[in-house]
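Shown here is one chain on its own, the form predicted on its own, set out as structure tokens.
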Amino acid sequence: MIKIENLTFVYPGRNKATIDGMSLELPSGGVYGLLGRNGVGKSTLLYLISGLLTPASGRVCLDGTDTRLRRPETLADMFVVPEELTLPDLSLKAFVKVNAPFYPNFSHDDLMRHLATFEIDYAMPYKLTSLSMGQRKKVFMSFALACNTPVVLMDEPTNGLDIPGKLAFRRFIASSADEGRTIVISTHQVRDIETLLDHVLIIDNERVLLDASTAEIGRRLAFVHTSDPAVAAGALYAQPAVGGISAVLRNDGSYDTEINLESLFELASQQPGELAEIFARS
């Protein structure tokens, strides 16, 4: 389990603080995604919960574990995928001779079977550095995931993927997802991971606006597509779409959709007394 207490992050020269006060729980296992909007925290969350970044108050836990303390078994238990990555000037053979011995439950069957999905052939010719960035982000994930650490903390990983490697994305976290590995994903591409989600964490600097699993957000709201004006009225959002109106809607049982993130985002962001008044209710 991951357990944030009472997390302040200001970064140097700033006077307000990127996260302030924050307190969560991510039980282990599970595809988490982690959404808000541009400078609330996502990144700086996902370093803080690394023991990348060192937090002017509170901390992070994994297993009862300070992560700030970078302890080698904590080290290797977590993972993590930045948006913008710099390799070495190394071949991915050598790449992986280097760095898989600090993962001991790396596995090269996991490896082939990561890069087959994104089409990489691992006996490629050339070095690391010459690959564009959407190469380097298929390298890059499928030696993460082929590691089998607990925790893989992803900061927008679908950023410089083209059409067909986006659909591959879907596919390796799918095929990766277990009940025993927490995979946390920090993005504003919603559509690109809104299918594989179990569970959906909403942020802002200090509130955590929506902490609720896709099944019960599913319970809770319904998610439509109308051009009836008078079920729009009624909604807790609406807005316009493609041949009529996209609502959330209170669901009182009669509902079964798929959630719409983008929405779901509006709603938080908008209302978020009404939303935590509906997760509230037992």
Second form
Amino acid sequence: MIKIENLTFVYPGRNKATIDGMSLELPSGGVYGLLGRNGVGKSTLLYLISGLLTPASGRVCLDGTDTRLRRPETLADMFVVPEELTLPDLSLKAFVKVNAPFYPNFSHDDLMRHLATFEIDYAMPYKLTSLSMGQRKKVFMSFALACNTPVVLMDEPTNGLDIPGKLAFRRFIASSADEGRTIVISTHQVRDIETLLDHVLIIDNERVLLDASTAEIGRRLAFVHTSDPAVAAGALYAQPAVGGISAVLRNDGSYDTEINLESLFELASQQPGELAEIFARS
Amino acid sequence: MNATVSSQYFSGRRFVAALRRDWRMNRDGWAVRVLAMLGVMALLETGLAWFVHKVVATDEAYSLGAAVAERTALSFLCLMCFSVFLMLGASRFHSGYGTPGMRLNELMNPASTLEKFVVRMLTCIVGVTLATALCWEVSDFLRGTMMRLWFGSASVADHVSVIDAISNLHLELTGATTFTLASLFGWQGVYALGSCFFPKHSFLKTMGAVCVVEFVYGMAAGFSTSMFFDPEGRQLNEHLSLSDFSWMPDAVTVFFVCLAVGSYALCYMRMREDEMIDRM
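Target state, the form predicted together with its partner chain; input state, the form predicted on its own:
And the full complex, kicking off with our chain again.
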């Protein structure tokens, strides 16, 4: 389990904290979507979770160990896929050969399976530095999940992927998610991950606006597409959409709808108090 | 728990994996640097020997004076090459941390900071020292071969090793070899430390910082010496004889060993505190 305790982080030279007193628990297993506006500290939070940044106060623990200590055991339990990758001037084979020994649960079969999903040839003759941004991401994500670490942190994983790549990414995550593995995906490309998530986290600088499973969200909220202005008027949130209005309603138990992450995000941003009140009720 | 991650601070298997990873990722770059080093050494050494023959020995028989001049010049060149190339190597101590992406790769690599530190010591300090010595030996062999071809076998200075070079330049000082080696080791530590604080152009920036520190120290030392020893305009050598400085080589050796140990300790601390952002 990842436990974030009263975490505060300030970038050097800035007066305002990027993350201010955040506390959060991410139980093991499942795909978490981490959403927030630009600059609220999503990437910073991922780096803090992985121990790549030192908080001003508070700490992040992975199964009870402070991740900032960067102990080899902790590092072998998590993998970070950053938004912008720097890969060494090696072939894929050589890259795997020198990095895989650090991960006790690395599976060559899983690597082959993931590469096949992305239609990448393991024996490609050229070096990783000659690949396009999207291909590099596919290779790195395949390796990340083949390491079978209990925690995988992904920052904007679909940036740079083409349309088939995004489809493959959804298959890839769906086939890799299991009960023991926690995958945290930070993204603005909500459509790319909408159907994958088990849990949604929406943050701003000071608060966690929403921390709920998709099942919980489905029980408490309904996401409807309507042309009836009366429905829209009574909605928690409504916005014009093609052919009508996209609205978020309180779910009285009569709806079974798919989550619209864009609408949910706007609702959380504009009416955080009301959303908190809805999710506070048992 | 897997044996690979059995120890928090040092595991033999993990260390070997880290060493193999570092070597494989930097192998091509090191190969190019070693070849460049060999080329520069061979060119300078052969050129210098040729120059000494032409200017000092002229067209007469290879005299004792010319031989001494050649050996002295080669010894000086040898120490110059060692000083520069060892510092250039040490300046790469922290080279894997230059950009955020590189830092992420290094920091997230599941090896302990101690293992990563020792790997860097082995490659940038020990490895570069051995490679420099090997390059000197090869370039000295090339120099001998070329000189024999040009001037005949009687007019070639003997092989000059690093230890020969040091003793050639410090004939009168007891302990000079030890303190010269200690100073090289000490300065390597300083340049390694410099690479931890200057990710780009580390060698030049560290050299600049060292020059500033030495300039300030020189000014302060000169000023305090003149105040203390020369109130009436007398020279320093009127107060002291050379024998008063017999303790100097040992003191300098101790100083440089302490400088090296301190610098590497700071390097290790810096590596442990490294983050995705630069707080300097």
